[in-house]
Amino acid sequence: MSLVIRDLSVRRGDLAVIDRLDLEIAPGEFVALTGPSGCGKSTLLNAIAGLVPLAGGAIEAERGSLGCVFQRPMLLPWRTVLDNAAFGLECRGASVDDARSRARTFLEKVGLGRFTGYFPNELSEGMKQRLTVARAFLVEPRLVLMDEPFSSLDETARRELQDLVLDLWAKSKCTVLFVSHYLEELVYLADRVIVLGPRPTTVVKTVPVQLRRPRGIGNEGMLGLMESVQRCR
């Protein structure tokens, strides 16, 4: 699916986050967002999803068919692994029966088949965060919105997790916006890093990722890309 951005501004009362920025996102395309903290990232990512007011421009995207990971995992307590991977099919008007039985498959194939009847409390980080990601492409999503997902994990998890999603998103052939700090991940997922400005926010540069999938952590064209993105930082 295709996200196109015009003219788009959003304030927080007084406050202009976002400043007529324009942006266009081709579908099955894996695109990076990064920029200064508090310079309107999340703040996109919640426009774009629907759940912040517009006070300028348009944002064209099928909201019926997102996907949303943010950087704390969304889990019901209350709900076991395998009934809380089901929640958005059910959601989405899949009976209880039909959404355990896909989230079952579903969570074999991403390492949760052991956990089904786990609570979130009896989980690691990683573990939780690999719940949502599995919840937010088992609803097969066009787009998915990635909010910093893994900046509170450490390096083995996260690695893991972004091995995950690149296969998911691989497989799925979704559109995919990831917010990140890590100049690492940055590269290593995207195919585009969109580095955005102090707010109220426009596009600063776009950096193309034109380096060969499956990508080597640390050879000399990632640190290479690494550097453009950070000099525009």
Ligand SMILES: Nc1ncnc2c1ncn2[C@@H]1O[C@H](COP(=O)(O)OP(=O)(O)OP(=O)(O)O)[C@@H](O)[C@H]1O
The other form holds:
Amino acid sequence: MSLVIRDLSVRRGDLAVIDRLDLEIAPGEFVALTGPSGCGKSTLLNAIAGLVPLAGGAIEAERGSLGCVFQRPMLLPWRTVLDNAAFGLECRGASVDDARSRARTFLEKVGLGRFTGYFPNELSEGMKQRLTVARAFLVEPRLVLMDEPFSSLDETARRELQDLVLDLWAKSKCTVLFVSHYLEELVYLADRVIVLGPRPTTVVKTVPVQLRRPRGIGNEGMLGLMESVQRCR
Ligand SMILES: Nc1ncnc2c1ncn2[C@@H]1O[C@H](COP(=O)(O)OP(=O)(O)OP(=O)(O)O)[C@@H](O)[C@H]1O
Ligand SMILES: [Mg+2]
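Can you return the structure of this protein in the form predicted together with this ligand rather than the form predicted on its own?
The next block holds the full complex; its first chain is the one shown before.
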């Protein structure tokens, strides 16, 4: 197993946010997570990333790099596109030259090759998220956590980035945990959709998505699965 969460409870102050949650994710699986606003989805991702303490239970993750993409791009405004992409590699001990050279090749592959000298404030919102996705996958992660990464983008940019994530995931064979409120996005991307209940949250339903890839937006299988996710939200 790539990620095993057993009997997990998390509190924020005097608030019980996660209550005895169990979840197992296989290596290379793409799992989408949804649930009511404020139920604890971001808290769960933060707990997996080791950013919040556990009140009970355990999280076992496969060793290796972790990639994260959040709702807002979180780029370093004083660094160029190239140096933002290279940042994760530098943090893991790569020399500046090596990190830049690998980042340059990767940025070419994800369609940002022309913009390596730009600064974040010179990019569109879609390009900023494209860069954060590139930065997350560039470190060859074993696990990528994505928290509503495309929710502020228009539909065209969202679709392009969904396809980019699917492409990078298929090539890297890493495990992805992706939070979203969009039914279509959940079913388009994931091998399995996990529905969480209201706070204090736990898993209320798992919907396997056994549709062949590539999937067509709006095909009948997808619509049926979107209904079954919707019914238990
Ligand atoms: N740093 C914090 N300090 C105190 N409470 C927090 C903190 N972060 C989150 N919480 C509380 O934890 C609960 C769950 O928040 P969380 O952000 O995990 O929800 P969510 O499911 O991601 O919601 P959304 O769909 O709106 O993003 C909320 O009641 C929130 O107030
Ligand atoms: Mg959240």
